[in-house]
Each structure stands twice: as C-alpha cells, then as structure tokens.
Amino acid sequence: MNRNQYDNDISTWSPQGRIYQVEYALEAVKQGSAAVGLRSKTHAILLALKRSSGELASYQNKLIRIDDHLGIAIAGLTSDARVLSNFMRTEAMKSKIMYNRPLPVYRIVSAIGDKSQVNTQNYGRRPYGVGLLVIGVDETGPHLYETSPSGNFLEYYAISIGGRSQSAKTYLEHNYESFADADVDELIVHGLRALHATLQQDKELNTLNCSIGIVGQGQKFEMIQDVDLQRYLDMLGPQGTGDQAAASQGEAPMDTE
C-alpha cells in the first residue's frame, strides 16, 4: 500500500504512525516567504520578508496587529491567517470587555493551538495551512510564540518560519546568548542580519520587500515599513552577514521562489 491511501481526509492514520494532511500543511508553511522573531527583557520584535505576485502587483504584508499589546507575523497561506488572526481579535476584544485587562499571550497563543488541533482530529476538515509567530507583552515580560498547522505552539528565544528558514536560524543559534540584553536596534539588527540569510543570493532587503513589528514593556505594538525602514537598513551596512554566518556552517540555500 502507497501513502495516496491514508492522505485523503484527515483523520486516517498511516501504518507509521503519521498523519499525511497535517505533514502537507506544514508543507504550505514552509512555501511561505520568511519571518523571524527575536525578544529580550524588555522587548520583542518580528521581521517578516514580503512578496510580490508581480511586477503590477503590491506587497504582501505578512505583519498583522491584534492588539496595543500583541502582533503577530505569518508564513503559509494568507487566507487561513486572516480567519485565524479575526479570532485573535476577537479574543482580545472580549478579555477587555470582560474583564477590563489586556489578554495574556500564553492564553490566546493557548486557544490558536486548540483552534488549530480541532480541524487535525474531525473528518471533513483540513488544518490550516499558515505557522504564525505571536509577540506580546504581559504582567510576566516579553514573548515570542510559534504556533503551527498540528496545533503545537512553544515558546523562544528567537525563531525563523517560512522558506530558506533553515540559514535564519543558523544565524540566532550563534548569536542569541546577546539577545536577552540588547536594546531595541541592536535587536533588529539582528533580525534584519538572519532575514537576509534567507534571501537568494542576487538579492537585497529594501524598504519594499520587508517590514518590522515592536512590542515592549511601556511599549504599544508598533509596525515599521516603507520609507520608515530606511534607517535600520542603513544600521545594517553591507548586507550578506547573515549568510555568511549560514555558509560557514556549511547550510546550502533552498530555492523557494
């Protein structure tokens, strides 16, 4: 017996033990253009890459604000995100209209993998094919999430989604013992250096094809883009560090495109 037996719904095992529809949902996270998270102790931001379906056509933007406290970045299909980042919202809305406070990060990161789990158990449903990373701010600090199609969510230092992700993460393996006290630039250097790790070789980030989100501590939840973005790119001087970090631990680079 083929695989093609066990990967028509979602709630048919494989004699191994795998479940074929969910592994080709995180297939579709990975099809996606990249984003990265970093966070500190006071911080934590997201970088995302934005794609173009054509010479005529806009941006992309893989950046989505939920709340003054909250913002998340996605890989995957944008589709499946705006549903999950409506629910998100919506969430958000009914913790302050409820209880007069802001909703922790681990509670609705908590309910986007219950959300998520549900559709990878009952048959006639599909998971949903987009990872998301979530920033946040609470009582207890700064957070960065990682949420995926299999309802799995955990919580990092720092962390690369989407296509070509694989070189970004080289790069914050090597350097994020100096996360945890970096100020905000430094830390989107960092970001901006592990991003570009992720890009094929014959390009360069600019002010067009990538966007930056911020959350902290007395901080609300802030999007850098366009003309805005100019400055941190400057900070980054010239770029290829971030592959060159990938290329000395010997990572090839994927064709995504």
Second form
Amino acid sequence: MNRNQYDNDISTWSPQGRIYQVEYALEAVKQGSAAVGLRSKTHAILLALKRSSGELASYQNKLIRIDDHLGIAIAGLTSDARVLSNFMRTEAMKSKIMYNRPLPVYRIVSAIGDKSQVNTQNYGRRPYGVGLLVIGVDETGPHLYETSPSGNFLEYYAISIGGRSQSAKTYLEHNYESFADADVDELIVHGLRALHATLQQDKELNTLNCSIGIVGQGQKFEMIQDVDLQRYLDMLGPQGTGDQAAASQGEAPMDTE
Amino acid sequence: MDHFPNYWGMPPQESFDRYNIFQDKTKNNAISDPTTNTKQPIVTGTSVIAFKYKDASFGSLARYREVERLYPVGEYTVLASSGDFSDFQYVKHTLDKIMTKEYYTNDGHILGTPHIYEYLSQVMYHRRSKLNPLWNAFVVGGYHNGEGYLGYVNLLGTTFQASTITTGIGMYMASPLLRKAVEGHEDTLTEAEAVDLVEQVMRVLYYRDSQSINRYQRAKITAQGVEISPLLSAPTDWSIGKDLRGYQ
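Provide the structure of the form predicted together with its partner chain, given the form predicted on its own shown above.
In what comes next, the whole complex appears, and the chain from above leads the way.
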C-alpha cells in the first residue's frame, strides 16, 4: 500500500514543504456542490446548486442569511458551515449592539480567516472542511469574498467554488468585464449560465436544485428559492447542451428568451 | 434610626464631614467592609451646551480655570463632558483605544459619530448596571453622512438625540434660550449667529451658575473636520452692581 508518512496530522510538514491535512481539507470543498458569486457596482449575488440524497429526500440548503446586509453560500461540510455562520451572526449582532453599525464585510471575512488559520497550526485540531462565498454591502459598497479551510480569503469580481466549479470559473472569466454595469436580472442570468456550466451533461437547473441570494445598496439580503426561481429560469431560456456556451460570447443576456 | 452599621456607636455625623471628603481609615477596612463604588464626583466640570446650525456646534463652560473638557475623537467627532474629570479621562482613553484599533484595521471603515455615541452609551449603561457609574453627562457631537449629529448620555445610561443639548445647570438655564434660537432654524442659522449665541448663553450661565467662571471653549464640527477654539472668555457687565442695595 502506498501510505503517506506525512499526512497524519496538521502539524507535520512534508519534506516538499506541504501540509497534507490542509490540502485534504481543500479537497472537501470540491466534494460539495457548486456555488457561484458575482458582483456589480451596486449588487452582489450568490447562486448555488442544491443536492438531494435521493428521490424521497429534500434538497440541502446552500445559502445562509447572516444579517440584512450579509449572506453566504457554502460548499463542503454543512456542519462546519453552521459553526461558521453562527459565529458570523454573533459578530454581526455584536457590531449592531455595540456600535449601531452593520458589520463591515472585510472584518468578518478576516475574522473567519483567522479562525480557520488557527485550525491549521495547532496539534490535535482539524481544519474546517468548508469553503464560503460571502457577499455583503457596507459603506464601501458591495463585496464578494471567498474563504477557504487554509485560512486564505480573497475578494473577487466573480468566483465559483465547489464541485466542477472550474467550468463556471471559465464562463465568469470570459464575461466578468460586463458585470460592473449589469443590472440585477442580467447578473442573475450570468450567474445561472455559470452555474449551468457546472452541471453534468444530462442535468438541468430547475426550481428545486437551485437557489439565489441577492444583496445590494439599499436592498436587504434576500433569497430566491422554489417557485420564485421560475422567472429567472425562463430568462435563462432553453438549457440545451452547446447553446449555453455560444450564447455566452458577448450577446446581451436578456435576449435569450 | 441610622441604617448604616458603620456609624453605630459613633458620634452624630450631621455637622462633620457631610460630603465624605475625609477618608476615615477606621471606617473603611478592606477585609471586613464591602466593596465601595463612587458615590460622588470629586473634580468636576459644569455645563456643556451644544446645538446644530448649518453645520454643527458646541460650547462649554469650565468649573476650573483651564481644564479642557472638549476632546476630539477621530476626525469628525467631539466628546464633551460635565461631571467627574477622572471618569472623563478614563473615557477618553477608552475611546482612543478603539479608534486606534479601527485605524490599523485599515479597511476603509472608521467609526463615525453615531457609532462612537452608541458605544459610549453602552459603556455608560453597563457601568450604571454594575452600580458603579461613570459620573458624567456627555455630549457627543459630530458630522456624519452630510449631517450634524448630537447625542446625550449620562451616568444613568439615559440617552437622547436632539438639535440642542445641554448638561448640568445648563439644562435649566441654557435649554430655553437655545431652543428658542435654534429649533426650526437648524438649516438657516449662520456660523456668526451661532458664535454669538454661544457667547450669550455662556454669559447667562456665568451670571447664574455659582460654580462657574467665564471661561469656555467652543468646538465646531463640519464636513471639513473638527475645530476646537482656545480658551475664550464671555465678556460680562457688572455696572449695575453699584445700584444694588440690601447686600453687604
């Protein structure tokens, strides 16, 4: 058997300068289903693909509201995400009570970064197995951040995490320059296209396996789920195989109907 | 009936040390006596007045000759205090600490006037809930999101915001004058009028507040930031004094 000597715990380096346990935690994020985030000058949105364990089961929630101005999408271990979202809610509440100020987005994201990093340096601990997309609005405008189990966090124009998220990333890289001035509907259609790119060949987006989160300047965090999604799926148009990629190259997103 | 066991068997207190100025070591034994908190302020300052005009403004009157009780917190906020001076120093230190932390976080967010006011209010209410209040009445004034902001908080944790705020004896003497001059005219009152008003009110306070002297400072907070004046004097007129009869 090909056993790795250096991956037994978090406090062991490999001779190549790697910490395997952290890398395994990053893999846990990729096991989760995809989540996509986009940002314009006024809004930030999240889209996520929900999974169900079978015909008889419900779909697992992927979006969590933190506060009126803050929300997250998760990919990876849901139970770890609950720990982090509880922490975020507590911090948001503290900021409101102590300073009468909605929690600035950067502060909560860096606090999560610090929390995650501690778990990668101390013997006997394990890293979180979840990656987050954090969207929020504060006095400096809308923001979109990605956090990961390693303690890294980065701000993005648009980003995707989770299973098969590379295809969504490719779509976003081709189109992100038009996001800044896009309105909410255009942003959502772009997001749905990116999310659609992560699907397997025979799968389609529908009102059950998809959810959207929106926050904007003067607009509280809001989740769009179930029947309310139909309007946006209609805008997306027929979810044919090659057509999506063709439509993505420059054509106005609202013309797809 | 004297309800304080410490006094039982002692001579009557009526005439001696009514304000508890002299610490009597026999009465305050660290081992057997309960913890004691502040029961009265020691070094004090008297009224603060504040009102909004086209921008926002402040005045204050000092109990001691040159004790400054206006303190800038950040770029657009001034804290003014009446009451205990050492508690004021403690609050200044506390606020400086959070503003420093805010600064080095360096993410484009700095606590504005409403945020500082909320924090101070929470501190004041927390301390009164521990039965160990900070013995002050504070006015927090500033400029935030294009508007003047004035808030009051005192040792009980009582808070309110208004376009005119006064503390101490100024609540009785200065409030009516300020309200008449300011309320409803916040957007039209000019700076020159505001400066005159401060001087007029400060003069009235000096005439009537027996614990005051005619020295005061004025802070102005606008979109350009905070300006705190050097110590000023309210001109007074005692010429009617020679006509008074009946006093020695």
